[in-house]
Amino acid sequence: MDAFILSRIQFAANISFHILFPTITIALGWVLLYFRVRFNFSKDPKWMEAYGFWVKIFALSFAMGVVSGITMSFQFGTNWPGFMEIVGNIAGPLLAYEVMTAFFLEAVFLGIMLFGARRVKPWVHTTATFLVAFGTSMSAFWIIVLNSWMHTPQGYEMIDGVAHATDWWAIVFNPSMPYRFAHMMLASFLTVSFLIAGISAFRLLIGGHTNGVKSALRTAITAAALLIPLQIYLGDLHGLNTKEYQPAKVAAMEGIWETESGAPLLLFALPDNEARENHFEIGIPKLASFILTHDWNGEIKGLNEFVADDGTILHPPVDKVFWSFRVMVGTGVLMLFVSWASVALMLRRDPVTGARRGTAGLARPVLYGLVAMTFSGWLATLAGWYTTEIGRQPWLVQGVLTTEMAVADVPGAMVASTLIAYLIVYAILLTAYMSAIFYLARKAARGEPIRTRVDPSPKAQAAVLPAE
């Protein structure tokens, strides 16, 4: 293989590893928040234990975060400098607002937030976490205000070649802008959500029965059974807007060729890019054209659309983008599932108490099932990124830069035994990464005590309580 493809899979692999952990620090923040304010008002340390635990878990993807963030922006001058030498003007002021309103909170707020809740008032403990969970999401907001302009530029203009800005809030404030944070938002949300219902079921079955499991397990349940059909709703918005400004992406997804009204809603094909056609389709008729265009016999513009006169292809490969897309549905779809069937197992009444059954109505089976859900969350979201960004190609920057243009003439060599290097790495720091987390969980369940300390008055210092 060529540099060119090299380097694109080395920057994949990047920032594939590098999003898992802004997935779970974006919502985690507010998470913990939760947890802190409630145990603020009620003073049961069941809210206290929960938050001590997961605040390693914070610190610790917080930390392969930030490390992994570096490696990626290098990447940006080594292999990819036509990026900024042409959009500069543009991304560069975006990631720099990123640095002063995002880092700037998390560093000056971290330290306190881990390890100041023995050593402050409880107030400035909790908003330390506030603001801690604000600079995740200022982070995440700025990031993907830079990724949607790429995909729906605005408030530009091209002089000799290089992009300058002419209406900022227009850059900002993109079309597709507001799409993208909500969802990609409330897929940290959900991440996080099986994620604390995956591990809180892993210390059930393992015997660590204590309140704040049990409350931890019952949070991130109900949050993901409320968030499941706000996504599929905002997922069809951002579908309505793609098909408006990216349309070729559209036509990837859903595999569409031809240009048709009434175009079906295939569930399963086979696409085959060099003969242009589909193999093996198994699909719903016309849905495809309602869910796109609200009509049944809308019309949805093919992929031969999309090539130039001289037979230059202006659409991205479709079987990557057709089936990451399904990925996404399909895990998406488990969720759901998951969810649902879990919150009316909790709410099952017992027929002698009369009393809802909560975590108690969730069998062995049930659980294993959440612990199995743990990290879906990675693969939704991996999911559906890929069908964003590859979903983009040939383009880096819509119509205005093409991903080979802004490539680095180095040799392919080169590229070649760094992403290597990288691979290894992030495999053994994944693997590092996800050892660490159970074996988290596994002290906790032996009842090793929460060491936090949130209020100097007696009732409070039950908070310090072993975990059981």
Second form
Amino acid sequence: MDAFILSRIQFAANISFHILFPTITIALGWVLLYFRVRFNFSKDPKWMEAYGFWVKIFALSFAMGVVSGITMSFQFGTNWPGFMEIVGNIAGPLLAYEVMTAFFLEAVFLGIMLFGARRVKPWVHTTATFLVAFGTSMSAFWIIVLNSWMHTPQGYEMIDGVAHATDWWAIVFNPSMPYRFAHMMLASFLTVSFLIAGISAFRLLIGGHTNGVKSALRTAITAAALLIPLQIYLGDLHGLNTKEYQPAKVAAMEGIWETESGAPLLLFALPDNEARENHFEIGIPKLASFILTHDWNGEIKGLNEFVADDGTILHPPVDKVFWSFRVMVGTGVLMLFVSWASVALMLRRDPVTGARRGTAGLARPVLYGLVAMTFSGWLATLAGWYTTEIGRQPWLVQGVLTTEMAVADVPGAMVASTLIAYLIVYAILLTAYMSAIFYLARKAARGEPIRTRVDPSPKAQAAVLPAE
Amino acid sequence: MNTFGDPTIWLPFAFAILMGVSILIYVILDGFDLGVGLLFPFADAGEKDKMIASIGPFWDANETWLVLAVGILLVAFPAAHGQILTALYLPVAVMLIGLIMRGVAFEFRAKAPLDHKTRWDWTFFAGSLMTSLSQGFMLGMYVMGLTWTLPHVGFALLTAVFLTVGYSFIGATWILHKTEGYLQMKSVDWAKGGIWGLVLGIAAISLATPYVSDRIFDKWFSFPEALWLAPLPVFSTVLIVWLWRMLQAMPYPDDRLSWAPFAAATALWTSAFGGMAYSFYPYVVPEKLTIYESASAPESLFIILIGTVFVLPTIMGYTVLSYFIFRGKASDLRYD
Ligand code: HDD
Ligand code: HEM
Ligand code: HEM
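Having seen the form predicted on its own, I'd like the form predicted in complex with protoporphyrin IX containing FE now, please.
And the full complex, kicking off with our chain again.
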């Protein structure tokens, strides 16, 4: 395989691994702030219990996010030097603002948030928690600005083949940015809601019935039930925006080859990139046209419009985009179903006391269902990013720079070897991360504190307090 | 021509200074926490916990200086960024994997089951070692002009070892400052054992740099520059002698001057770095690409500079705040 394909696979592997952790930390930071503030006002220890448990998972996720993020920032130079050479004047300042306004903020206050609770006043600790949450959201903002600009570039001019900024306001508030940023923030909150719900359900199942667990579970399910309809609505708006600026991507998402009016919504199909048609189509007539144009007979451009006269294909690979999109939407529908059903069960009243049942209303099969959904947010988020990013191909910056123009001139064997090394490290770390979360949950359910190994001699034991 | 009133001159220069400062802060700050990782095999289990506690609140922010330094290279000198990183493709990958390993081991060792802890301790050490060795290797390759010939690689292997020992030295001085009792006494020995890495490293690079390039030779050994450059080596020598004498008698009663070795190490590092920066200026890719040739468009640099002027002092401010909050001996590192 050549360096180009390998570099793409390597980039996709690295960024897919990276995004898993910011997706958790972006929203979890705010959730921790919520727990912390609830405690400040109510002085009810259950909120500190929830804080104490989730802050550990936050720390673990943050570390994973940071180290994989550092890998990302080197990738541009090692594998995609053409990217910075051609659009560096625009990408550079955006990345610089991310480092300066976000990374330092979160990194420095993280220390105080994790280890400073007993060294600083409560309000300083609460402020540190806020600043970390704010910092992660700022990172998301700047990187999404850059990414959205790559999809819908504006506010620049090309001089000697290099992009120069003409209007920073237009660059930052490019047409797809508001949709993408809102959709990503909600994705993060949904991922965290299902993570907290899943782990809390797991703790209930193995017998850890503390008030902290129940409050966390209730908070998470309620948040999920409120946010998922919003996410689906925003997803629809996002799609309409994409239809305007990247019609080839939408055609691939819908699997539409020929321009047609009254296009069906395909529930199942096997798009064939070679034969340029779908096999085994199952669809609902006219629904795609209705969703995308709000008119049953609206016209949708087909993929065949995006083939140049000389036969060069200017649209993305259809099958990957088509299926990623369906995985995301399918997961979203499942989330809607699970969260609403759980809320309905929690709202039922006990026939004897007349009180709402709360988490006690969730029968074991429901709890198992929630455990199964623990990482569903990851699945939807990755599928969503694949839709977006693969859907932009063959462009790296839509209409400006193709991916092929940006690739580094490094030998394929070298890329292959680093790719294998990364994949091994990622597989090990992902397993370790997921099992550590469940391990912490089991330990918390047994009511054990975090153990650390302490020197057996009594003198050393007195001197060394456990490190976490 | 070369007037500093011209933005295509002063902007790249300002960014070169910013990048230099970030790299320097990085090698000092991450230097000490990498060093702590390098010293792991010499410590027992209880000591390891204390060593981790001494860097816990800081390591993440320390690594962010690397992100900033590479970020500035990326945004201010994009062409150089591409050339340097593609030339150093493999050592960069080794470094990144090392950084990944140590960053996560740090968290996992406290959260994974007890019987896995030793494994994560080794991961922490191995990650620190990979990171230090590859950084030293890249330093050597950079000094040699980024060309992969056998003698150059040999030299880079040497600097890899020296930098690693040098990091373990600065790590030891950090532990000396942040701990007490038996561990502190041990750290004095570690510092004595590690100082030669720093000395040899500085010597090797000082000797090799002028040898590789006539231009750099002339910069150092022509009159009158040599006169006002002379204090630099003299200052470094005095520092080394002072450090050595101090370490013989440490720790002093009442923990007096426990910060001094770390401070002296920082000063040494700074003067060595200053010397290197002087040698290479105005080149960013040695002998190939100057900062002026590879700089981004002035309007983009200007946008970044405006932000920097406000943000960098703020960052410095809250970094100092964090070191102040966690001042004193590292004791209990707990999430509550
Ligand atoms: C929990 C995560 C999650 C869930 C449940 C959904 N999405 Fe999503 N989606 C994302 C997470 C996400 C994302 C990761 O945030 C993406 C990738 C890039 C982006 O901007 O957002 C995305 C992209 C994305 C795109 C592509 C935008 C583009 O062309 O660039 C569309 C059209 C939708 N989404 C639409 C939907 C619809 C109709 C959903 C209904 C169920 C939905 N999403 C659920
Ligand atoms: C974090 C979530 C993201 C995921 C999961 C993701 C995923 C992907 C995938 C799968 C590709 C490969 C497409 C293909 O080759 O067919 C890709 C390409 C790319 N994306 Fe993203 N992306 C994400 C966000 C970003 C962001 C924020 C940026 C820029 C700042 C970015 C920049 C790129 C670049 C430079 C490529 C080119 C490499 C290539 O085409 O293979 N991506 N991404
Ligand atoms: C090519 C694209 C990307 C690059 C170069 C990149 C780079 C980085 C770097 C260097 C860090 C570590 C910062 C530190 O030292 O504290 C980081 C962390 C982070 N990144 Fe990314 N990143 C990319 C994509 C993304 C995307 C798509 C998102 C979210 C939408 C994101 C959100 C975050 C967040 C929230 C953090 C904070 C640390 C954490 O929570 O793990 N990044 N990123």
